[in-house]
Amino acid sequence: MTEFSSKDAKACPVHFDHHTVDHTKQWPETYRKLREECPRAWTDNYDGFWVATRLSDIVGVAQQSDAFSAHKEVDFENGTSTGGVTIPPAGTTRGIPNEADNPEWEGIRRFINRRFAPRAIEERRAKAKQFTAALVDMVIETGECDFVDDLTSALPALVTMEIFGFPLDEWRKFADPFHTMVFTPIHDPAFAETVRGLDYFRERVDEEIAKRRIEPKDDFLTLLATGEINGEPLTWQQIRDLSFNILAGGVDTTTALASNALIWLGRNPGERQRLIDDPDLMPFACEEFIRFYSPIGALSRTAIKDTEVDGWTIRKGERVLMAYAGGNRDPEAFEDPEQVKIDRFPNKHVGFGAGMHRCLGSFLARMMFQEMIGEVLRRLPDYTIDEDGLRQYPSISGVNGWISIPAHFTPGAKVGAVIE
């Protein structure tokens, strides 16, 4: 149980650990109490860090890129790292551009932006729609499925694989290790072995990059293999880090978003029917589920100089956890923040972050969400969730997701879609 103190030392000292099972079970209450009692809290866990839970403070930190760093420094020889966007820093892979500052960040984003711009993503909608229909075809005659295994994990992995140019039949070998790594607590002895499960991904990236340098194609792997950043070819490490970041971001966060939405819609059949009857509400519903469930609950920054955020003094070297999940339920920013309103507008959430590091894949995530939820509502409109079979991530420090969502529905007919 998270304990709170009213002492006014180091702003507000608390015992806070976002990697625990307790946090997974009670994160809305934890962040609500922090906002009310210690909105600028300090914990000594993981060498000490601030926890920001008010939307204005989160945005204030995120927008001061000259004062707060996302850069991750990796010591490959010792297998350690410092800085970055997670507390504590994890592994020796940098998630770039997420864990880069200017001028490095600007060069990387300029290099890849057009691949994830709205127009480029819209051109991929037809393929995503085809994949989604094919995935539903695989289960629709049986009357039952697991939404995670059969849809919400599969579709983002397939779309991301298609963007990269990897063989689509390898999607599970790529997605499963990322999926498991995200929900395995860092304290778990299995965490190190889980991370080693990503070796297959790294090997395949190296193999396919070598092929693209000989036979270029129109895909993201070719861009990595033959492109340049600021006039220089990408290094081996840049290719690996960029690939890791984009595949990890594409696979599990959208999975979590769609999974939480399907559970909520299953529990609220009236609102589900409203969305079926008025599909024009889908974009608003998407934003609301992003706000309410915050697939990425929190990311961090490190102060690179003494600075102030609206009167809050943060010293050089101190770390700040920007609790997006807390800010997205801030009553100062949202009316009835603890309620899902599928027609909420405006909806200025920070579910995709804020400032220059705002999520590169936000347009892709929205598109995939709309296709998955839309297909389920059209073809499996009466689904029910097997509540006893639900399995949540034991740790939501990385992504607020689900391992298993068993569901039942009236069997239907295939439409003949294929994955190719």
Given for the second form:
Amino acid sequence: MTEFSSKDAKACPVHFDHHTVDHTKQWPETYRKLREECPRAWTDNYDGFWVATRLSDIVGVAQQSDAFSAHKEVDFENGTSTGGVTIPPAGTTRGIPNEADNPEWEGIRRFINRRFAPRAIEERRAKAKQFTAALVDMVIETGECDFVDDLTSALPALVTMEIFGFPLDEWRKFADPFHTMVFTPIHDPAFAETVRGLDYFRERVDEEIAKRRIEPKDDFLTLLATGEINGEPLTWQQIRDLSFNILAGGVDTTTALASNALIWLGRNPGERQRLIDDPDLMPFACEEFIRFYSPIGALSRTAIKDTEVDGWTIRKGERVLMAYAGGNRDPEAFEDPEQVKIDRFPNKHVGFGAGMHRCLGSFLARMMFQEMIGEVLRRLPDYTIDEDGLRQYPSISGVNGWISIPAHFTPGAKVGAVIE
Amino acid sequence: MKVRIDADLCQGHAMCALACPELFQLSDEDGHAYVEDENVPPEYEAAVERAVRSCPEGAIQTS
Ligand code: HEM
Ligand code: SF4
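What would the structure be for the form predicted together with its partner chain, rather than the form predicted alone?
What follows is the entire complex, opening with the chain shown before.
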């Protein structure tokens, strides 16, 4: 007799693959159907996993961090891994604190939280403003630009380099592999190549850490080089995994958010004018774009014991994909969820996650968004998007973003800002 | 059970209010979380424990 595993008895089997071009084209529709017909769906793809699309279920999973693990176990010898927050687990790169459980997680967040708290981020605003002005200076006299290359991928990378204490002129070499990695489909042979591009980043982290140990400065690299977690200095591996998480988590996500917002505002000039006339709407607009576009559309956990979430049983060892992008359009939680309302309030979206792994960089992301969009609305208020030149990421399984957003506007004058 | 929020650690992520909206409130002035009464009614103990596990700042303590 055949022995049935629990997987054979799933009530709602579906075909679901978030790594395909089809998914990129129709994710809002896919998630709407799943939410309505099959909110706790099971798919056999990638060794099998649940897909949760209701906001309340996603929050339920995210909050039970004692039952759902984010820990990634890496086997460096064989180049494989299990667990973590992606389905399937990608290679041997692990991000911490994201792919750590307690007690490890708590030690790491306590160590870095202060650096990303609202007050610390406010102190960074002047620099971000200056960088944004300088980036707009570089294109404003020509009357055209590519919003991604010239602004939305540049600014978050520059600000992140500045926080770390890396030389600013290297930003493109740091940011490009992360940018390419997130939109290259995992089935594409080029994917392995882009992952190798991360080696440059690892080498540079090691080099700068060694320098800070001899000559400390007032930057994040120095904290990593000289700080202690639970009374112990950080290992080289911890430093790499932490730097990776902050760079990967911060650079392309904020890029995607600002990119989507610029496209939407370009297509809705009336709403753009409303935001120009009433800049106090900016924080609400920011949250709404995070909700609507969900830059990080989905992440996963693994059950470490049989667990129940509001009547839904998840067995030990099973994986769950929390479709943040699906939850963010749940009509149970949001009025007219398929509509952008730039003054939406309240707006309890899960675009930054939920539970203890909730985004470390939420305040930084909002600050960078406000500076980028604010500067464009002040200095390029009549921009139009060149629709034919738009290029979306082929795969949005990592980040829901854009490769290229060409735009035109009435040329203007430089203000003389510099990047230094 | 009693619950306390460390005001120095709390950064206003509102994950506590998501876990247990009956007890955790967010201040309109500074966005920090507070509870009106630190004594937790027994029916909310499980939700408060979920809030403890959900706080990204480790700012909630129970005793
Ligand atoms: C709009 C921009 C951003 C979005 C949409 C976003 C989204 C998210 C999400 C959904 C999570 C939860 C992960 C999970 O559930 O496993 C998360 C965690 C994280 N984010 Fe962000 N993020 C953004 C910007 C940033 C920035 C600027 C940084 C830089 C510091 C950052 C660093 C992190 C880190 C380190 C974590 C892991 C936290 C933990 O595990 O405790 N993110 N982010
Ligand atoms: S979840 Fe923690 S940090 Fe966030 S508001 Fe509640 S107590 Fe404060």
